[in-house]
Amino acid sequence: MMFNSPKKIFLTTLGFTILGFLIQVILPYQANTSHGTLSNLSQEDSLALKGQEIYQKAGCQYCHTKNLRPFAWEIKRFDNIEKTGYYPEFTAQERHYDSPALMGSLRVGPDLSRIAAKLDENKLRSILNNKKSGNAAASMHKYGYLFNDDGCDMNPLALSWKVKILMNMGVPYSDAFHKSALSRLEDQTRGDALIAYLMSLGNKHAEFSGNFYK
């Protein structure tokens, strides 16, 4: 009988094990890869990319999240119908390229994976550099700080090589992609990025889901 056998059970656990592994890991990814899907979900401006690391530093994530529930009253604040369509919940594939994981953990602001197509630049800049007085949400961002620094913390070189090390597990960026790291950072601020970063929230969604809706 196999397991009667020592080397017969190391090699069915083998076996057993390969599959798992193919099943559970290679075969999903492979679907999500097909027909480019995931190649217009990496960011397209490095100074965003930048961004998602002061999203992190400044810890964002633990009062606003990027999982927006297919519930009506939630739609309707947290984004617009119009530009995304009737079906905008941020999805797995857009979860894909985040390193760490960014989804959130509490709802104690709004929900920000479509920032992008509820709020314009202006307004997320007056936002974070609290410049309105009796603005709830401009009183408990008191982000300022990050758009008077003087390249503080931006270190275009740490993005470059973090974009190669990207490009060479997969990310689909360009090369162009990976030499603009250097120049996009020149004369920006933290800030800057951070407001990069959140217009890139759900733009794309908005490109495609809001064009096939109408």
Contents of the next structure:
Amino acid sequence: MMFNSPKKIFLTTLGFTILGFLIQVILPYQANTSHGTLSNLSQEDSLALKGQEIYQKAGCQYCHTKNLRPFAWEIKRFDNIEKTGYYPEFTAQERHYDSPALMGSLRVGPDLSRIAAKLDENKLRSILNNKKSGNAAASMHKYGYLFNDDGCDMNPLALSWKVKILMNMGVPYSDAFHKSALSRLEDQTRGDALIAYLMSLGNKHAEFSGNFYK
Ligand code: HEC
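Since we've got the form predicted on its own here, give me the form predicted in complex with heme C (HEC) too.
Next comes the full complex, this chain leading.
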């Protein structure tokens, strides 16, 4: 019996640990990243990266997922296939630029992975800055304060450092992106950053895959 021998238990545990690491960590990173796939999906705008921080701080991920699954009903409901083409699911590669990944696990509200393909900027602004009462979305989105601040919480220097650190860790941001972090945040509110972030979700798919498959 295996359980009678400490040596066998040790070796079996080691074997399973290595196998698990291979399946869950090594294999997913073997996806094809040639042909500029990663650069196609990179965020072009450092304001959007800031927006991701705002998204996290405001706690949007507690009610919204960013985890579009490849089922017809999900895609019909949360995506606009006319715009994003026939491979609309959220790929592991897109998460290369998500630090931290904000997949979320509860869908109190709709999935937001392809929100830019569904709603335009004005609609997003009115959802987040909604002053109407008695409306389901309005009662959950009292985020007017994000649009009224004087940019005090934007901290461009911290963002610039963050980009640098991410680059050192292997996230393929460009130098131009890193340099833009300081100037791009000038005169913007946290709300603007959040909108820029939401407008980046699905935008690349709409631009590239969507146009390609038209
Ligand atoms: C308390 C839960 C909750 C939180 C927190 C929350 N939302 Fe929502 N959100 C909802 C619900 C519920 C809806 C759907 C409302 C409706 O059907 O009218 C929604 C709808 C939306 C929509 C419209 C989606 C669509 O497909 O029409 C957007 C965009 C959105 N939320 C963004 C955000 C952002 C950004 C944040 C963080 C700043 C946020 N939400 C925080 C619950 C939440």
